[in-house]
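One chain comes next, on its own, written out as structure tokens in the form predicted on its own.
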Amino acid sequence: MEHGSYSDLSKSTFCLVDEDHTFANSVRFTLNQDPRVTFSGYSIPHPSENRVNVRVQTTGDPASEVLKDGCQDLMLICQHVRSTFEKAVNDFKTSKTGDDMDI
């Protein structure tokens, strides 16, 4: 759900359900790397509620589009980390002989 002004689309707060610090802090970090973002932050209204509020303020682009781009960038980062990790594991396994591995 988006809470914002219809007159200024560059500032909005998004309520994301079933999310926590893990996603919110990651997307905040990604948003802060974007030069279009002047402010991004998040809050969790109550520890027992499984939702976060993400605030995005931009230099003029619609906040919803910038948040969408930030989520896509985060997805690409996660894919890169996963593929790098899987390659390192495979390289390690192929570099060791069967006797050297304690599995």
The other form holds:
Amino acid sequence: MEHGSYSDLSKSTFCLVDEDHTFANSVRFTLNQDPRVTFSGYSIPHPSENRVNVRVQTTGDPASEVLKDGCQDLMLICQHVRSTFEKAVNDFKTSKTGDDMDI
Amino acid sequence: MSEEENSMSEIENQEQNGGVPDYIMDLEDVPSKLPSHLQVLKTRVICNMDAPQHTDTLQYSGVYAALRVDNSVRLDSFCNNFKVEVKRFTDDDIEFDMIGIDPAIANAFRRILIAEVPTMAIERIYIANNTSLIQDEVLSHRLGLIPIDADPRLFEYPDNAGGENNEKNTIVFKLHVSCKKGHPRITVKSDALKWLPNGSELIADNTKPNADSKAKTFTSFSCSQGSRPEFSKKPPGPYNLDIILAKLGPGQEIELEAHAVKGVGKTHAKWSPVATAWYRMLPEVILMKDVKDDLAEELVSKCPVKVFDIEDIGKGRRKATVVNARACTLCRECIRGGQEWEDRVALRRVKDHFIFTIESTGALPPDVLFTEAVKILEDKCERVITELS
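Could I see the form predicted together with the partner chain next, after the form predicted on its own?
Everything in the complex follows now, all chains and molecules, and the chain you saw is the first one.
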């Protein structure tokens, strides 16, 4: 759910249900790394409510587009982390079996 | 000395951009780099005697705009710099270095590992008979905490079936042990849990069995789980077979049925797939001055984890060197004993180098747990993107 104004799309607060620090803090990082973002932050209004508010203010682009790009960036980072990790584990496994063969 | 090894006292000398005149730095095409003293503060936590300093990370892309330095991380530069090195890998745990990633994302992986990667755990216990000393509720709690060796990816969440317990979301175990009169006490261990591939055998109380149909039990399996190829190779059961559940005296008996379902650690810790998952930043120990002879001996004996060693530099003189900074626990013993020691040794932590350790409870191997955690973060992103579209 988006809370913003129709006249100025560059500033919005997004209310994400069923999310917590895990996602909000990571997406705040990717948003802050985006040069189009002038401010981004998040808050959890109440600890027993399962929601976070993510605030995005941009230099002019629609905030929802920028947030979408932030999520996209985070997803690509994850995909890269996953492939790098799987490769590192496979390399480690093959080097280990090589060592065992020597014995 | 490398750039990072400049001490705080040398900051004044660094402020002139290494002797480059200002007008060159102002030109647009000059690739600007942070002055080294700011680079240290950006990439290292400085661990002083009283408190760590510069523990925050600077995320905002324009934070160094006044210096004409772009702090944004583009995806290609992240991909070029990101590295993973596996240090230790066994059936139960993995230790690896994750280099070139922001703590926000490393912490997201850790949080997801603990609270959001699903596993199977015993959720419902139907006790037919319990004459042992251990109370029903205590026994049930103990059973719930047993790690179940079944791949959670083969099962669905119970909510998906609308409250029905079928072969896709429930694993049923039976526990029936008794200690005969006149026999010595027996210890009930987790290996006494027997898998029931056809579902529950207990008749639900409030249903009357019809003559032509089978009596209704607590589960409604449409087929046996034993026919699934994944289970014919490795039947589901407790991962550890030697967990003590109860002790039975002569004449005591326990008869119960335990139903395991899929869940996540934020609902209850029994579903957490890790004993624990944690990371620490890579310690960096630097000798700012040459520490020689008796002082070197003193420094080596100060450190309880043997970070330092002594090097012979000829003519009977000795010099301290850093040989194992990774072992440093940041106890700060080496900088105790006055300002002179704080000037000799610099303790730092590298902000984007994480030593990640995952201890699995057994349902999934530790490397699979990590990839599953990363996938969960990807799914979260996807969900938000579809909601925004």
